[in-house]
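So this first bit is one chain, no partners, the form predicted on its own, shown in structure tokens.
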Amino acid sequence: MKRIIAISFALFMLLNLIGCAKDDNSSIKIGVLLPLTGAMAKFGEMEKNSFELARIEINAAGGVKGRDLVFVYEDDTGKPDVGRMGMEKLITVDKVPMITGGYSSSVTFAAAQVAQKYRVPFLVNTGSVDKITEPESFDLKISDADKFYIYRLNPPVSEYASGLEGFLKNLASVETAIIFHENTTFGTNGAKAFAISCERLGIEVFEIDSYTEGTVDFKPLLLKVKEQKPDLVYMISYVMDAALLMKQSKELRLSPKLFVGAGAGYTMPAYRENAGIASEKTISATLWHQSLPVPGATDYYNAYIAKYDDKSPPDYHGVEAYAAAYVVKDAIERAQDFKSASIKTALDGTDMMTAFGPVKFIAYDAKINQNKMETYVVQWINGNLELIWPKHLAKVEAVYPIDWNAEWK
């Protein structure tokens, strides 16, 4: 009997050791919330491709603490309720200790409420409405940084036009504007922010008009441009609406000094594909360009088009996801263990360079856990999205003034 007990104990210890070794070498699962179907699927596809590109690189280089990094994707379909359910599943069923992603502002904010409730770190890489990193929106105070589990890699929408302000002040002679925006949280907040930019620049805003996502006929809206003749038309739209706005502007032969997009759909390859010649010489705010002197920016861009599609190169949405994957890696490697609380502590100490730019989560104004970055200006020139501002970083000269009749011949 003693011999049987001894053998049984030895077997138990051996199996336990084998189990521990297996656990030590198992993968680390991180949740990713993205719109993989629905109207925003183009954005979700670019971001998922970029997450996967980073994951493959990270695992080829040894993984994270010797473990393979695995992303568990949830499709939010671009709808807040679905995003909430997806976040709940990632936390309670998949048991992930951290989540990243977050594209649409309305979906991201809804999902962030769930992450905060469960105290699971949520690293947002695209959702941009300001309140996502404002603790008061979560019934917390600015001093409650130790209780706030939401972090954001990208700038808030109120800062998207900061680079554009410099361009308008120094290069373009603009005195009047009309603002069109989708009636989403992102669109509404972006329109308010640009109206404040116009006030700082002394630009008179004739109108701020909203439209419903999926609008097919923009001509009643665009006729106001023909009637009021603003110098600048500023548009906040996702990709298909952006393309339609410009195609119908071309049909109406509108001729402001500038058509300017607020990032979002106006920097996507799909915008150029769908708008065709109507996209030519349009300008957009952007958060990144592959020609920036940022370590890894060009390498990411080239690796993406080599792996996926050289006809659909990535814009700033893709590099946000790619950079987020490396921020995840960095935080987990510095965390004491794989638990959410430890990962949060590691995120607090993040200070690194990525292909998107520097990442360091700080507190300013009403925000905490917010990365602060510069923004830039790009223009579609001869079918390519070129960096035109700030001037010392630009690779080509901005085309201005613009003869729209000549462009749209």
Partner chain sequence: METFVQTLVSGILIGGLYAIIGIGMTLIMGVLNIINLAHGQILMLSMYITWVLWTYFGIDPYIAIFITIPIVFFIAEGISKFLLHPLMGKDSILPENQVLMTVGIGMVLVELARVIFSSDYKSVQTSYTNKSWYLGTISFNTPLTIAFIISIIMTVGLFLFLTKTDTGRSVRATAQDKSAAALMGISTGKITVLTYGLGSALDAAAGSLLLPIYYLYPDVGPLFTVKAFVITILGGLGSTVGAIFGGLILGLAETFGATYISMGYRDAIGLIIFLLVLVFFPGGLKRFTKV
Contents of the next structure:
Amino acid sequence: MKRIIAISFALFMLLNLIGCAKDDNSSIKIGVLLPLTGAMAKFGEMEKNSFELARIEINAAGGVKGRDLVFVYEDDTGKPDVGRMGMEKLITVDKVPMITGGYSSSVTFAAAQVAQKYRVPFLVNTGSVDKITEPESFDLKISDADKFYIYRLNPPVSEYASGLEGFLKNLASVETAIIFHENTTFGTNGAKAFAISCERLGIEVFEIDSYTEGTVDFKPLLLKVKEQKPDLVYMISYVMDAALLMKQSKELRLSPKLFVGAGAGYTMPAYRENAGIASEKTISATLWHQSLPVPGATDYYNAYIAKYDDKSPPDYHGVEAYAAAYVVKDAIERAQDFKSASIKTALDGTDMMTAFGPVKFIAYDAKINQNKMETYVVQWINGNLELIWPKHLAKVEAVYPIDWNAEWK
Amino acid sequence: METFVQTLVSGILIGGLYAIIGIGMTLIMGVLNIINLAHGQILMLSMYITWVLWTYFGIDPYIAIFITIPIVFFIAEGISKFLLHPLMGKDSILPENQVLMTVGIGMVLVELARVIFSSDYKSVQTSYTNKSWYLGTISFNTPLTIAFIISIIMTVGLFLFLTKTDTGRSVRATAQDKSAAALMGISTGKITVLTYGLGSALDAAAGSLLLPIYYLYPDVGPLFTVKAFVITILGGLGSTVGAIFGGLILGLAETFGATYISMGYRDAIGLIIFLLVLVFFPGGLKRFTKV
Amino acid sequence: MSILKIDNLTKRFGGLTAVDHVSLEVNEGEILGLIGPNGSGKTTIFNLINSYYPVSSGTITFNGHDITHMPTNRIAKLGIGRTFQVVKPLKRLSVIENIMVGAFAREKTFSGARKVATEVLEFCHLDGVAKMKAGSLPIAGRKRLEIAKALATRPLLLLLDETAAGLNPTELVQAISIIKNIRTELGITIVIVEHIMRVIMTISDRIHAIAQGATIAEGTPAEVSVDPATIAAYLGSDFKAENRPDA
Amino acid sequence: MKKYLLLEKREWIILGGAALAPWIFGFSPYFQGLLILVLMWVVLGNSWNLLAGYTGQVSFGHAAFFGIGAYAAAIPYHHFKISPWWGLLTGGLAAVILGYFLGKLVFRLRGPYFALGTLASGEILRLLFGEEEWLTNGHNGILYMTTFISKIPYYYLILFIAMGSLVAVKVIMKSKLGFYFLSIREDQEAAEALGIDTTKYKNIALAISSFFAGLAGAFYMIYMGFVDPEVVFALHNISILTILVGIIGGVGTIWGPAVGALIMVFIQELFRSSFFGVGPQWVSQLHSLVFGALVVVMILYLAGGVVGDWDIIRKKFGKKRVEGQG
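Same protein, the form predicted together with the partner chain this time rather than the form predicted on its own?
The complete assembly is shown below, putting the previous chain first.
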């Protein structure tokens, strides 16, 4: 018994020692919350790679205020509760003054609350549900910008399709649509947002239908397309579901005028890999494309491929992470010290150009600390993801109308 | 009408796949009288074996069946012999100890897969993965059709094994009444170990058949574990013919439910039928088929 | 006055009639022996009395209550205790705890149940093994524990199902004395099923003999033992197995 | 051992230690968070243990009660901004009501069928709560800005609930109710013959069990400030983990779930954090693997759990020491 007490006492002391983070003057630690294992690990990995790419570049160029930038990664495993615990650990154990990352909408939203509670700035770079930057969801008012610690680099999901809206406006022949979405926060909200877009465009939405991630057989869902014959099928899915949806659409020989994805899975290389020829000529909303005339976009794209894998090139998720790293660097450099409050003040004044596009946190509608930006449209043409909208930036002409029978031969 | 027929076809095809997953479970549940909560994980294991064989050795998943079956059979025999069988005679407060053991085994299998293969999605792209054939306007997914045919063949084979061979008869006798079987000189210990291997081997075949249709990640299993025990209860414990019908019923109920009620309730429909059968029609289809 | 009245009791399992229009009465304070060859339906009658099986037809009346379709636990509460041929000790509980479970049928408190249990322990000569786990008792102890559990519920009527089977001669003598004491000291009416003729003939006041589910004879032990129908039933195929002196 | 107000001296010492624990750990909110998690699992483990370990009804669907408790706290907040703290009153109650109806269904089943029935019930509720968006906000979940930044109030709240569940189980197991539960676990037929209405007492066990599971769920909502059906109705992460906590600690023992919860949370966290950052990074991938392996080894060699088989463990430990001296 005595021995057990002694051992546990020793263990407690050890824990206490580890619990006290050492103050280190040679580096600055920033927390990153990402799904590194679990269903969304593919995205997490791409973002982590991009954070590392940026970190190496930044440190090679002299670091931040003479210190080395260090990212402390915390795996949220794609689960909101784990994400919240990870946030707490970053704040209380690693004692980071700022956190970035945040992949899935539900995890990011749940985790943002922890950052807000502890008053640690959280720069969201992917989580897209609108309410993340709406102070109302955190019991704050729109005028409470000085108390609001959540910032977002990427546009909210309601604006994902803004580029798409312009694209569809030009195609007078699209009059009806069906919307399929995974039953997640991202999916439900994306579907609602697109239904509103359709209303603006005068497109009649026949049906909004949800499915569970990991469904084996989508045919009951897709048969609705066969029956109701909409012009457009809009789908909000992650990679594997996206691939199966298209494979089974091909199998059922569906022939709407357009298959449109809402970003997420539909721009990933793994989508093309799995859906094969069924992915050909599908269209997707996107937040970025490497051919955009944004300084550093192509450089990032090439650097990523050179450093990691030429078979899985990065899409907008990667560049969001890459850009977030530079926004972090910029803010810390302008901050008076390394404290959370100072970094927040610096973030308020952010106005810079990144490989993702211009970044400036503004207040509009119900949101504050939100970066507002344009979105784009891409299409898989001959196995490559090509930018097709806006027209003045596109190097490739959109393929439309599409003869699915010929494409899917 | 076309929607109806296409729904019917999809339901039957997916039901065939469910059936073969369910047959393994029904054997195990019938003879060992435990719920094998590692069933989906065994399926996952065989999918990884099939994936490795395809990716690194270029072996077609349908040929890989002949390799995954013996590998999984021996692994399952080991699990059964060293982890499940020793618990049989042991006195424990909860008779469900073996069930809980399968939970532990399942966890270990998933986490091993995660350590070895990471959480990434894997899939195989063969020449036929994206193929389908048509009868008029009705489409039949080719890999699903093949899976359906193979699962029918395997069930017939299993049925013959259970009714025509001595070992098979011993398995059935053990399933019906363990103590009576032991009195008749059947080594029930050996039979239970064998049955776990056999049930898992069927599961392994299902894994190889599933891979070209679906995709693979360490947590793929539980979805199919649940399907398997729904089928087992629908078809009646230990009934192979019942499992075939149970699989088809589940496939059809899910597909029709998804088409005509709501896709979101797809998985719930199976579970609700399951609970109703469990409570109000114990014995399932076995009441009618008797085998 | 009869405490238990069974009227035209019938039980069918599918096509098989296990109990066929049996009628019998048990008088208060007596010991009634129920005899019959293997599979003649003795245990089935017990299982019908305390509602383990639903009755196919006929009625069972206990102490003025119609208990034909009453759930088992309510019948026990009314005052019918029983033992099982295949003993059912609560294995992981100690002997005294087993008996306490029975005692709680009439006692609300822990101490009350414990007091009753202690008395029953002594009565059944189990006081030496009170703390032992019921699962590790030898067979004689388990048989006595069956009686003790039932006694602790303070029954008016006790159904004893083969409580003497598998005991050695010394244990047998002890068992017989316990059964006799139950009636004399506690005044509990007993119906007993037993294979060992020597036991049943010595302790029963009356005997009710059945074969293939139907009554074949009734009367004092002396009357029944010379009854031609009884002899025929026992001299049938079951004769050797049933009537060996030690069986 | 002398009784001091329901508990033994040793148990009071443990409770005293638990009351001081947040300070012993250097006041780190991170470790306080872990302790809160341990205590939450103690409540869940106790709840399950009463039904499964003591009454023999092995539930594979305890997430149903946990989840309904969490939503009982969350739904009024979502619709009417009623504080989730009321969940401490409504959570347990909602779970008892659910248990009442579920009991009518699943208590018709025995053994493995009961396990399957409860498992399916939990899964159906998970799908239902994900789908019925008008009521539950679906997969968006329900978020609430938690009341305190400090973990201390939560710690003492859950310590109080955990202590309550422990004392409740202890008192029950010394009463008629406890004896009846045990007899149902040991032999339902024998119990019926002794005048025990097994259905009624199984329902009582379920009601008490679901009450504490619901309370734990409501606490989860108050403390985490977030619920979503995949989290609170999770088959593996709640239902099965609850069982494993019971198994590791010791089924049918008073302190088993507490010991099991402590082992489960700390082993998982020890590995997940790569031995609190001391070990190499890859160790963190092993956290579930190690726990799974522990479950397998425990069931194989120590089916009674750490508490139930403490004598065996002590004997082995003692032997080693003798060898060491020799």
